[in-house]
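Presented as structure tokens, the chain that follows is alone, the form predicted alone.
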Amino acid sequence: MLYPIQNNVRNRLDLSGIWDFKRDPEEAGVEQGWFNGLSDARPIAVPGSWNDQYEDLYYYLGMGWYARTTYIPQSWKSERVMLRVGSANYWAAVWVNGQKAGEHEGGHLPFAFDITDLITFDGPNIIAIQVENHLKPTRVPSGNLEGVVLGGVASYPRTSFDFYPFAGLQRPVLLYSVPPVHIEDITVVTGREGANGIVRVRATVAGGTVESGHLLLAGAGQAVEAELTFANGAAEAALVVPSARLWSGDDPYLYELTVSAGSDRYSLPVGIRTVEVKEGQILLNDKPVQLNGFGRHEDFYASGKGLNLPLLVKDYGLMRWIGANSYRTAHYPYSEEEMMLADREGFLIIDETPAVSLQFDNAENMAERLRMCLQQTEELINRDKNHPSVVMWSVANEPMLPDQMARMSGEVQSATPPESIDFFRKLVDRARQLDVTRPITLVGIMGGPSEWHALTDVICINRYWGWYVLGGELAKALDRLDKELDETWKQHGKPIIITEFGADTLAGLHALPGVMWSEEYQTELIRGYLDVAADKAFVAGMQIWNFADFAAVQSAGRVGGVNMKGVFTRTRTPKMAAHMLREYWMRPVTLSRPAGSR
């Protein structure tokens, strides 16, 4: 999962650009040899979702083929050559010069194959990648579920989740080389002892044996070194950094760690910081911190969910302008490039797996979803474990029981199925096995079982009092929120983050008094939620849904196929609520009250 880098011993070649593309609705491409190149192909941009690049592809979620030719430098001949795909949603197979290199299931996470024995250095190489995004009941997230309609209203495409199921090669495709014996993985864990920083490093090698290695941590005008001794392909060492400059949202300082082993060398940024949950608060470097910001989406015109670097820079600037310091990667892992920018800019991230809107319908489907959820949790943590910006793992968003709509409205309070508790216990336990340094959460839906939250370190809840329930009745909605927060704190005694709240808003629609869908109503609702939470020190964050309007499936509640809960439009024009938030969040705040005080 190490991100490919270019240095004096490693090489990287970005294959982003215009590829050939062809639909394969009959899935006959393998039989017809499309891995040798595509006839009658059309150009398509990589990275980018295919749906928004051509009108006839917007609803197409079946098999598609990408292909291009490339030369591989002669200077790589003595190296191992790898091909890495940043994200292919949902299933992909990679072919090199007519031979299958491997396949991967699950979108939004990278995968790589060693293609050394499949390439030629004497001519062009044909790279072909199959991708399909069928909406299946057993997939994570699921689609085309029998008897399940989004929000109780029929939608198209038939997803169980409220965002568009964009398909394709949505992040860069990279060729890279490593020495035959190379550094395979690095795990960095930071801590503190007084004013000193502690950086613990574990490195593993592959392709052969290495007896010794070296660590160098440079930054803040000093350099700290240590030797590595490998046994069974792994080595560990700790670095003590005198008077360490700590990473935080206000000062996101990054040291540079270089790991050397044999002829290989790999460098990565390191932010020295600690995160813990204590007495109803989230502590960053032993100081209480509020995670104020947004739920977001990777979403824009033409690029869909494809990596869009100018948009990423723009969005970070807008979040800083508004006074936000955090966001959740709702509802899937975001690009590695985004995680790197968050490290640099000092945003605090709740990093979420693709387990959105999990359904508990039958044992067979649940077993298959658990398999994928465990795989996705492992891949996510292995990918993002070294990012200081990542302060929490979320193993799921809004899992739903069969009677969820009735539970949300308060019509029923049925017993929580024990198999669902066991499902999330396995996910939380797996996340804790992989990373003992960060809190674990699960984002609950309105009416969701409290037993699920008992498994986690932080209570994250999505609440839509005043929109889906008690719509238009803001006074009643805010009173219900006030009571529920107190009840939740009393029951669990854990910090609470409201990870979603908001109202769909048609930009330019104004009303006096504010009515639903008007900019005034959105502004009043968001301000009301913030005011209720401000009186409760156990509320450790407020993340509005959403940062910007985004593409959704078609339904009676989605004007133009767009979820309009953004405080910015999809083109990043601020609504009234954005200006209110800037004024609200830019005020000085004090976080020294004991949790639970009023």
Given for the second form:
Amino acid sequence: MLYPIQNNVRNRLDLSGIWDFKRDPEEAGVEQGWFNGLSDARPIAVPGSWNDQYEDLYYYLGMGWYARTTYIPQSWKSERVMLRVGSANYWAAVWVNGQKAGEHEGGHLPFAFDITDLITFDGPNIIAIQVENHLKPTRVPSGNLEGVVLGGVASYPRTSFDFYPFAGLQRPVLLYSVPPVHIEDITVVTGREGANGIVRVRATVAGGTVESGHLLLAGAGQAVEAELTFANGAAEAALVVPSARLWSGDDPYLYELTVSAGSDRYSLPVGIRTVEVKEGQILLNDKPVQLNGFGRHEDFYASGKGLNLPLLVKDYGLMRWIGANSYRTAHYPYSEEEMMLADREGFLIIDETPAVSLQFDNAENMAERLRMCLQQTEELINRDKNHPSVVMWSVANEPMLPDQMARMSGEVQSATPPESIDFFRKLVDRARQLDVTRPITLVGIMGGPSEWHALTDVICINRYWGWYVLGGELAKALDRLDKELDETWKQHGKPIIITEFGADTLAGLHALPGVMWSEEYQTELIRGYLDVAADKAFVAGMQIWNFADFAAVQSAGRVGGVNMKGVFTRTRTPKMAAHMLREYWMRPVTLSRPAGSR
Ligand code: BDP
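Alt. form predicted together with ligand BDP, vs. the form predicted alone above:
Let's see the whole complex now, leading with the same chain.
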């Protein structure tokens, strides 16, 4: 799915701004014709979650209506006009001038409708968007599950996952125009032959037929071209780039590819690089690389999970300051604006679907979740396949079996239900079908079945020795970690990334000796994990949970409804651990310093 761009043939109109908003708890809006505009509405910012913009909306997760009017430029008259929503949590329906353009299910991923036949060029157009975010057992991620208690303590709202279920139009709403016969999709796959870069391009067109097209790849002082010949709406060609300047974390060089077909033209940045898993290592351009950094969240005061560009730039600056080269988009796809920045800034990303805390309760619910997981995996790969920064797909985070609590403490190891293995085989297979160029992973919880990991290319594990298990007993915790890492390597022979480890920490709380929740304890725990992993060549990355404190649901374990495992506070002030990490990751290269870290 191409990101809408402005050039000399395509147009884009950003509808970000203040919209009208109204709650619809009775879900009577359609019957009452709210698609024609909202009476007694209040102003609300788009993009932005609705929850933290008004006190009475914080816990509201039901139906909400957004509306605004817009003119559409006369100059778009001979074009197809599309309306695109960057993300709406969780379900949305779009109405244009009182008529339904379409609906979409699932948060964090974009969707677009052709609204050419619904618009007028002679006056204002009414755009109304319904969004609804009920927590339901069959959704991905799920909520209000019978018998499931997050972390073993009562929580509200009743999510099955540990972050606030922010709702609304969280990313920009765009209008854009394309020529009637237009480029529908572009897939770029890069490779290398000796010093040359190989850029394979596949383009598809929609709305009619074109016979030929053209590719131009410009950058590093050269331009390479190729002709495209279309058959059945698709064309492919390979460009050879002599002595290519490769994309990497240290030199995130981007070429510009322009695809022309008929009267349409689309340009996108291309990073030439290869990713591979070989002999227990992750190789970027044939060199072993370590993915060091964080699990993060899209989260901030007032904007919730809404796109917040200044925060994005600031967070990237802080990640560079601390010496991180990588992060995981825990636990859902992040904004497209963020992915583009990662390409430019050279961060290595594990790109995750919204399949967080999947439960294996009953066949009916699982079938419904599998349908959503497959849809979200497809939508994510379609959206992000051309980003050089994406080095791996994660199809799930911490799926849980019913006896998870007992498994976590090592008391019980029941047999792994075959249907759960089948579930992940289907997901991993689908991801592999859609992208043969990137490794696939699944992020496992403590005590999670090893059969699930056996399906993937890289073992990603979250570990809370020293926090949820052996809390306060750091020496024992590190010993367990040490042994477990060796056993896991022996069992699977695949590179291992610890994708989560950390400790909740109240900024400003100090103690000697370090106790849980103090800055000293967090610092010692993180440092201890890094030291244990440093001697193990098969550890391909260490990602701390979390980059910054973030909004969670209310529970006895979340002070003020905030998960405090950040090494920065929610307002981005560094805790003690941040300074330790900066020293660790930025220190001059020594033998024990993980290769590839900055
Ligand atoms: C892990 C989850 C993550 C939580 C974290 C925690 O993957 O979403 O926020 O634990 O408890 O289990 O802090």
